[in-house]
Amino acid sequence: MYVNEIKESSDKIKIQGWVHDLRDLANIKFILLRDSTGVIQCAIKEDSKAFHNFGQVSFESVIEIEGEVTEAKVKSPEVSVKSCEIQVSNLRILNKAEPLPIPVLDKRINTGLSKRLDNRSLDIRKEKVKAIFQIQNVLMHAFREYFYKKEFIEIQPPGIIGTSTEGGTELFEAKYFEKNAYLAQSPQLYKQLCAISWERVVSTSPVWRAEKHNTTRHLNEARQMDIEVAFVDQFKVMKYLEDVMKYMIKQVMKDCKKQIDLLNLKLKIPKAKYLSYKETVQLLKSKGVPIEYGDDLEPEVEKKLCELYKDSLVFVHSWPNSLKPFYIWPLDKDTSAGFDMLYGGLELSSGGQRVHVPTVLIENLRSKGLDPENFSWYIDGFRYGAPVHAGWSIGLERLTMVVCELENIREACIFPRDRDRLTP
């Protein structure tokens, strides 16, 4: 039996789960235990032959409980069963648990976020910490959903490849056999060879960047939402991206109220506001924020930018050229068919029509400094019949991050990596 199941005329039960608190009022002993639907107040009396056993339980440990179900006549505020407990026959210890080295209960003591991470298969059991994941949770089955109904196809791209899909050296290299290989930094080449097959394709997958950055916002090993849609230009795929942020949010305020209360959130769903480069940058020189055309957006400006059109997503669209990857349609010599999203503060996602024509790719790929023999069976792909096509990819842990309002996106990742981090 779980705990949301247990009701007053549950009679006699057996349940199982943790330790969550422990109370000793003398004549009378309290256990909170928490499986993983809520927590439950059980109370061993001094008649109980489970009494002497209480002094043997410590937090954490998991054990298991029979007992009859009752009226609750003292009500935690920390139980999600509040109108009924368990009167404790018997207990029994299943596996003690040792000293904790990091609390559960979070009103015990604030521990520092790297020695949480160190312990984080005991960081994860807070209810404050399960709440995030339970919302990311959310936020990952609306984002499938959305794009299921629009009947696009789920792929898995490879994880390992022998190209940059973005150019640029931040690669972790892999050995593979007697080739060179590396860890995808996108699955970009592959989802939009299979857009240009299948039309409408949507996947998640991880992606590894070695970049040697340490920030509150960057991971090296990260989670990706995209998406990639033949016959549509930059500005129909931003709509997707629009429509489909607004889906995934109102689904959260839907579904994660508990959640939402717990974290103290004060969501509700964006508007959205559309501007190219040119006019972002005339608009934050008007502000007087430091900025020339062919500058890209430092984080304190996308901060500032979203401060200016608060609770909405920033689109900004028609990038220059020179500020985005090869595969990036260029609208003329100056002028990219790019874009990104900004909301919350951050940059969330970046995307653009695409490069269709093998010509028009060859000579990007020269230009970004990139030798198109490496890029050969990706270019060939063009060649059988290639509409155009457009697509974008989301962060998850910094949608989360951004969602949850989290000041570091470690705590949005279950067991990051970052520069520093290879374990747990």
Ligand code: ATP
Second form
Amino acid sequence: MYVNEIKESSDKIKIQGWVHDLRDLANIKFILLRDSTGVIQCAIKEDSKAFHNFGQVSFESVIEIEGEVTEAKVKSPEVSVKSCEIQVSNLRILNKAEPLPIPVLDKRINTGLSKRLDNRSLDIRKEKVKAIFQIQNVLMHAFREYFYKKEFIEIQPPGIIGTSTEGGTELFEAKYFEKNAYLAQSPQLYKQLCAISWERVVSTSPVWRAEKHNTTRHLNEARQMDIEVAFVDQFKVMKYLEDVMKYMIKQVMKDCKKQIDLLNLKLKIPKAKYLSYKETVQLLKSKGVPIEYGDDLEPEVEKKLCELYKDSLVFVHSWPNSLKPFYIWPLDKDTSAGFDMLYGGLELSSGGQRVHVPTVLIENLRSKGLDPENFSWYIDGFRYGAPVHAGWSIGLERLTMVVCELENIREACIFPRDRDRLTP
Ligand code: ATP
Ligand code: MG
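Show the other one: the form predicted in complex with adenosine-5'-triphosphate (ATP), since we just had the form predicted on its own.
Below, the chain from earlier opens the complete complex, with every other chain and molecule after it.
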């Protein structure tokens, strides 16, 4: 039985859970028992044989309680079942908890993030921390559902790769028998090879980036939500991105009312604003932002742009070729069919139309200082009937961070991997 199934009519019950809180009065004791569904008050009267066991019970111990359900007299604000409580006849300690390294109850002192992450398995028992991951769960579920209904095929790209996606130094090397291998920095090349055969593919996969940065918006292991679609350009996939973002947020607003309240979020379905990179630079310049055509959008600039279009997904499309990777289609000598989508002050997604012509791929690779020889397995894929295609990638932790208004991306990852953290 779960806490949220208990009713006044439940009569005699047996339930298991964790010790959430304790009240030790002279002639009556209270245990607040928590399970995955909520918290209920359990009263132990002097005449109960459990009365003398009470001293053995510690915070977070796993216990089993038997008793009778009655109307609740004293109502604690922490309980989720307000109308009734359990009169304990039997209390069994199934696994006693040692003194806690960090408190689980929110009302107690605020622990620093680093110490919380050191003790993450306890930290995620906090209601507010669990709420973040319940919201993340709905975001991910809604993402999959949206594209499943549109008949996209979910693919599982490899995590170990032989060639770096974008070249450069941001890869973790792995020993692979006699060869050198890397951990995948993106599913990019693989989802393209699937889309040119199957038209519509979607994937959710971990990525690893060995960037040495230590920022509040980068992890060294993150999860990406990707699509890739054949016979369409950058604008068509931006529309997919706009629609799925609105759908995911709508689902959170529908299914996570309790969590939204708990985290004090003011969620709205976002609007959308589309600007070319050129228009973006002009606009920013007119607002006094020091930026020139050809500059990347620095974090403060992304923030500024989001402030100008509050409550909107900001799509910046048609970036210069020089700022986008080799697999982005060049519209002309200067301009590419690549875009970024910003929301809540930071980049949440990058995408674009891809190169589907081998000669252009080879040219782009060379112009980025990469050796086409290393990419022959990929380039050859486009020699046997490859349609125009486009796609994008959303970072799951970044999305969660923005939706839950978190200051640090580590809060949006259950077991984050950063420059200094490899455990737990
Ligand atoms: P940034 O410029 O912000 O470092 P990026 O352009 O290198 O990001 P992409 O390669 O475009 O990132 O990856 C697609 C999406 O994946 C990003 O828009 C972001 O949401 C997410 N992402 C990328 N790198 C990281 C990271 N190190 N940690 C967490 N999320 C990431
Ligand atoms: Mg990007």
